[in-house]
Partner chain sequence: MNVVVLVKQIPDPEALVAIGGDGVSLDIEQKFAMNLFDEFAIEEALRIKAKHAGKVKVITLGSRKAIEALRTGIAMGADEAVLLEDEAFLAGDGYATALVLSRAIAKEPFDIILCGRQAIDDDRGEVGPMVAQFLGLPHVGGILKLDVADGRAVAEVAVEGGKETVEVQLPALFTAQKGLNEPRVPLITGVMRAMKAQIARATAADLGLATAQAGRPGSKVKVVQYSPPKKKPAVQIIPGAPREAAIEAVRILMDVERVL
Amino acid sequence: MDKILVFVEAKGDGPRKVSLELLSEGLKLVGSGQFSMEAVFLGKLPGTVKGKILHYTEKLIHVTDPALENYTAEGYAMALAGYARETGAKMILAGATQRARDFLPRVAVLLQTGIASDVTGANWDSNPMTFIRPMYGGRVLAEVSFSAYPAIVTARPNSFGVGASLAQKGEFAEFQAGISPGQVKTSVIKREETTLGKVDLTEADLIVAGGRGLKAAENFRLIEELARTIGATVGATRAVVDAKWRDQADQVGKSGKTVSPKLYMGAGISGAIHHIMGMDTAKVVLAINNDPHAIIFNYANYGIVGDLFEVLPAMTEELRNRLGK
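Coordinates for the sequence above, one chain, the form predicted on its own:
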């Protein structure tokens, strides 16, 4: 029976949503009788995170080592690659988060294997398995497979659903990574939390984003009010972040975050390709722009041609009335 490892990350007092998505997909594969699955957590494991993960997996492996006390790409890569070798895993699944994108290519090098990054779909039943990943700003969907194993796959958040949890908790075990002192050449000097507990853009179901069309930082209150009304997360373009109107954590695009929400509302965004590459897999896109020829309309399911300073307040007011807020 082939083994699948799911690299699990924590956010706050629980596992990341994308980790639960992949564990849910793994449980489907386990149900087919062809695979076994283990969740793998590296470093400090909060008790609340552990309890939630155990309801989504047959077995949770906590990989420990002094080198994993603080995150480094080197330490995490050595630990995960070592466990994959030890268990003869056929595949490693992980969310396409900033951390996974940082260290999983190193894991691929250590295991001398390939990696399919940022996938948005999978054909689990095909032989060999194939995975769908967008390319060239979402204009092309490539279908990729592996000729050698173990395979490494990272999936965009919100590409799969979170299934029902298991009635019984899975098994828990620890694995000592055994990283020799001196193997990890980097160390963490300082760490700061900047997300302030808000929903991460990469896992948000609803996003309201603003661009240069807002004209000034203070006008982002229009975006924030609409986002607050519908329970959305605020996003921004690179130009906005470069102008210091919003924090870099809010940036959507090739040099920012890649998102796949159920609804993406963009106001005052022209549709530069580096921004489109960050949101092209959104399920529904609504664009608001006063230029009927704005590129973003080519990617939108719905478009409003109008002055955002009139459209956004009217939309917010109407939604408040409909939602009873």
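Take the two forms, find the largest set of C-alpha atoms that superpose within 1.5 Å, and that set is the rigid core. Bear in mind the structure is a predicted one, so any value in this text is a computation, not a measurement. Positions refer to the first chain, counted from 1. Compared with the form predicted together with the partner chain:
After superposition on the rigid core, displacement of the C-alpha of residue 20 between the two forms stays below 2 Å. Once the rigid core is used as the reference frame, the Cα position of residue 33 differs between the two forms by less than 2 Å.
Remark: with the core as the superposition reference, the CA shift of residue 298 between the two forms reaches 2 Å or more.
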The other form holds:
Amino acid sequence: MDKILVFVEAKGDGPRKVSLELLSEGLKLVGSGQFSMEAVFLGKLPGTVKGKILHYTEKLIHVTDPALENYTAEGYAMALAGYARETGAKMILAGATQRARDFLPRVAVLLQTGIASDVTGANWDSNPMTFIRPMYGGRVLAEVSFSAYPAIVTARPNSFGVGASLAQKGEFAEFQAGISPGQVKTSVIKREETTLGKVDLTEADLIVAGGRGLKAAENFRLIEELARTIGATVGATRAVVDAKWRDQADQVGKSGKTVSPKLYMGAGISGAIHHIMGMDTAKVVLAINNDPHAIIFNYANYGIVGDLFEVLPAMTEELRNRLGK
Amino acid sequence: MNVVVLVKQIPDPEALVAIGGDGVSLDIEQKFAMNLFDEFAIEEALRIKAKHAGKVKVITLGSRKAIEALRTGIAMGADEAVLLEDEAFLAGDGYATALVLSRAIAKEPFDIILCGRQAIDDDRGEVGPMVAQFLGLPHVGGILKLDVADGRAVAEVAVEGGKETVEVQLPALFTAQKGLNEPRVPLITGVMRAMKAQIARATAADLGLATAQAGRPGSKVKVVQYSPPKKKPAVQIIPGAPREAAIEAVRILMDVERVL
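Okay, that's the form predicted on its own, but what's the structure of the form predicted together with the partner chain?
In what comes next, the whole complex appears, and the chain from above leads the way.
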């Protein structure tokens, strides 16, 4: 039976949603009878995170080592490659998070295999399995397959659903990575937290984004109020970030983040290609712009041609009424 | 301080991309630009050279047209340029490409390798970390600040919800992120120099590689076929005065699409 490893990351007191998405896909493969699956967690593992992971896997492996106390690409790559080699894994799945995309390419080199990065779909039943990756900012989809193993795949958040948890908790085991001192030449010397606990744009289900049409930094409060009403994350265009109205972390697009939410609302955004490349896998797009020819309407499911300074507050008010807030 | 910068010539973000009749090739409009993240990498290399002396070498893997990216690097101020040009190098995945690049880098001693966070054409973001691993070096991905002193570097990285400061032993590789610096615009004297500059070339044989190790034969991941993305249906404009349209939009999102 071929073994699948799912690299699991934590956020707050639980596993990341994208990790649960991949564990859920893995469980479906286990259900087909041809695969076994293990969740793999590296570094410090809080008890609450562990408890929640165990409901989505038959087995959780906690890889420990003093070198894994802080994230470094070298340390994580050595640890995961070491475990994958030890256990003869045929596939490694992970969410296409900043961290996974940073260290999994190193794992691929250590295991002399390839990686399919940021996939948005998988054909699990075809032989060999194939994976779908958007290229050229989503203008082409490439279907790729592996000629070396383990197949390493990172999946864009929100590409797969989270399934039902298991009735029975999985087993738990520890694995010592055995990284020798001095092998990791990177050390974290400081960590500053600014917006802890916020849902990251890349994993957000709901995004409200604003562009230059907001006219001034302080007007982003209209975007923030709407976002707060529905529990959405705020996004911004490059123009707005370059004008220092919003932080770089909020930028959606080619030089910012690629997002894939259930709902993307964009107000005062013209739709420059660089922006579209970062959000065109959103499921539902609502664009609000007073220019009926704004390019963003070509990529939207719904559009309101009108003044965002009137539309946004009216939407916030209506949502408050309907949601009873 | 010797700095190597890996750059890539990519189709302009607005270039038309069509899928070939065979389904496994792409027809791309011949409009090119340097990958935007690579410009940050070159700029940072030039700043390191200004502070610590040494030389800046730009390397690219590609066909003849990729020389443009190297000339841009020289026009900005790089000292040397190398084109890795061999039929055998083309159509490689991240692994095959990183193997060739790492062999080319290892030809001469260096202290720092810089490259962009990812190329915005194939969007893999794999080559930087892979090159570091092939060379057995540490890397720091997506840096916003870099300070070099005494054989060590301190880099700042944006992490989710904050910022991390990382110290690393040199030699090391860093991938550049937007926010690292403001790339300079080449001066006319630089452009003149770039036009006359000799571009060194290296083939698979020069790097001690068999053709089966590079390009498509050396790839671990292969494209089975290309397909166009699913077309979105035409936009449905919600009519009415702003207030009415807003209320109707909420109704659609809640009752029709059920995304709220």
